[in-house]
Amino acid sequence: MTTERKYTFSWSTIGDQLAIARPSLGATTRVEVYRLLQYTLRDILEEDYGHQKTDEIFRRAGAVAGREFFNKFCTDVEDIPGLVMVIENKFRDLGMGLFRVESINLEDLCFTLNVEEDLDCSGLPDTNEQICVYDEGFIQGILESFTGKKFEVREIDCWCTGARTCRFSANAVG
């Protein structure tokens, strides 16, 4: 495996300048612009390294995310009930979805969340495959930067499996 690396993610990679760079067009774009880059992305990563290699990168890149989202919108926060209600409302201000606590279990640190009108599923077709990695991945950032334990993420329901929602079970481990 090569370590040659031409970045490592930083929020500066993907521009602080929209004003001047997007003039017009500003800081949005169309749900479809985003899945066709990551579904593009997907099918280039399956037919070079599979479908679990390609989900564990998705995972991987998700969990990355995760973490990069805590560093910049949560650091303040200071209890579960906060951290909460940050990811709701930055989930609903960035049109990622509609982020909701189902159930947790504070002192085993068990969550199950779900996450309405996902960005990466709402609206696609059954398959009858939970297709949300990159979600589990983010999901499991967030949480091991809040409470600096390992957690494994799997999503239980998905739109694509018919549930119209997308729900995750995230428990912490070792």
Given for the second form:
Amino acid sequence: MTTERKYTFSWSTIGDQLAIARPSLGATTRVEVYRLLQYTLRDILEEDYGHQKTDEIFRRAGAVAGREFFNKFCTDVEDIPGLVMVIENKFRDLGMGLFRVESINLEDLCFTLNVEEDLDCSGLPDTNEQICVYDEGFIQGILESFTGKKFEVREIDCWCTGARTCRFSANAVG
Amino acid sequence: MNGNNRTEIAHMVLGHAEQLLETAKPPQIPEEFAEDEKFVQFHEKMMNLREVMASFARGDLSQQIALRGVVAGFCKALQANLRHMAWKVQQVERGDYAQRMDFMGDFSSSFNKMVVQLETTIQALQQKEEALTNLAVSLQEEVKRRSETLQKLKKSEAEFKYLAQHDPLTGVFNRRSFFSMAKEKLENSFSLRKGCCFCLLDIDYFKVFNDTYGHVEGDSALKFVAEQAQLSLRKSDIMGRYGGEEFIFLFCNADLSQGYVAAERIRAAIENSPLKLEDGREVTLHASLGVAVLLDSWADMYSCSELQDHAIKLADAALYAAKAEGRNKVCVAPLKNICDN
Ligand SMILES: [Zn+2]
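Just the form predicted alone so far, so send over the form predicted in complex with its partner chain.
Everything in the complex follows now, all chains and molecules, and the chain you saw is the first one.
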């Protein structure tokens, strides 16, 4: 496998010129388009690497996104409730989903979180598979950036397993 | 299996499902289906759902929901929402009034209104508390300021009173306050059936002293005499400036001989301690004194001022006698009734 890079993520490459680039269409697109991208990508990746490896790739990508999300929107927050408030508002403003906290144990750094009207999965058919691995990574990236600790995030209920809201458990590890 | 049989079985299954949904006590699996895996699985799922709903009803939101499917999904969503609400309330409890909710219908709007109201109320309370604290502080300052003013006032009142009562040069009572004090003391002595003596003092050759040493030294001499006399007084006696170089005394609870002793003590004190002049020289001053007694028995017949006038007249005569007899001397007035005047 080559380590030669053509691209490293940066907000400036994807968002800075939108007013010029899309004067009529603006900064938003339809959810299907986003899902079209994500699920066709998943299709090819699974074909080449199998679903486990694909999940891992999505989770890693999510973690990069979470880290970048934190760096862009959350660096001013002082405590976990403040962080939650910013995530809640940003998720809503950006149409990513309705982020909610169910419980936080600050001593052990255990979180139970949920995202309703999730961008990735809400409304998808019940396939009995937890599909939101990208979100797992996303939450992981945010929490790791804020706490400086490693986190393991797992989706415990997903639209695709018959739930109406995606729920995540996040635990500090090590 | 014939049609009747099939209907019977379907009704049995539906009856069991109905019982699972409706009865307080969960039904047993009928014997006929005890070995039927599908039937047992359905029974267990429904039992699980009953437990979940029962725990929600009790307010226990920690239940793990193992079921799948849309009903379980709704249960999970309800569980997640209720837990999120509890977390929101906890945030408000720790003072974060920016918390808002936008789901769970009426509850959200009530919650949001409540938080806004709570913040307003708490802010108002804090403002009131702050205002009260400020008020208390300024009140304390005001009280302090007032008590300082009051103290100053009391002090100046006392000073004013002192000035009003005392001769500014010698510091002894002035004439007016001497007589008002004397009246009180006389009444007191008479009520105890005791007599009193009035005494007049005149500095000998004071005019000559003034002419020789000047008025400044003259004032010093007056002060000096007043000092010596005061040092010789008993606690109950009083002294006042009568005018010029004359002083007046009231010796309380004293008969004529006691009055003489008191006057003599004053005369001797003046004679025995020389006055130091500005230039360092020492001069011995002398004084003549006249003493007159008032008997307590007279108090029933005459007023205080009548008695006072009488005694002063007698004392003055005695003073004149002392002067006539060569000065630096105490003379007592012979006992004489008022009506003998
Ligand atoms: Zn999901």
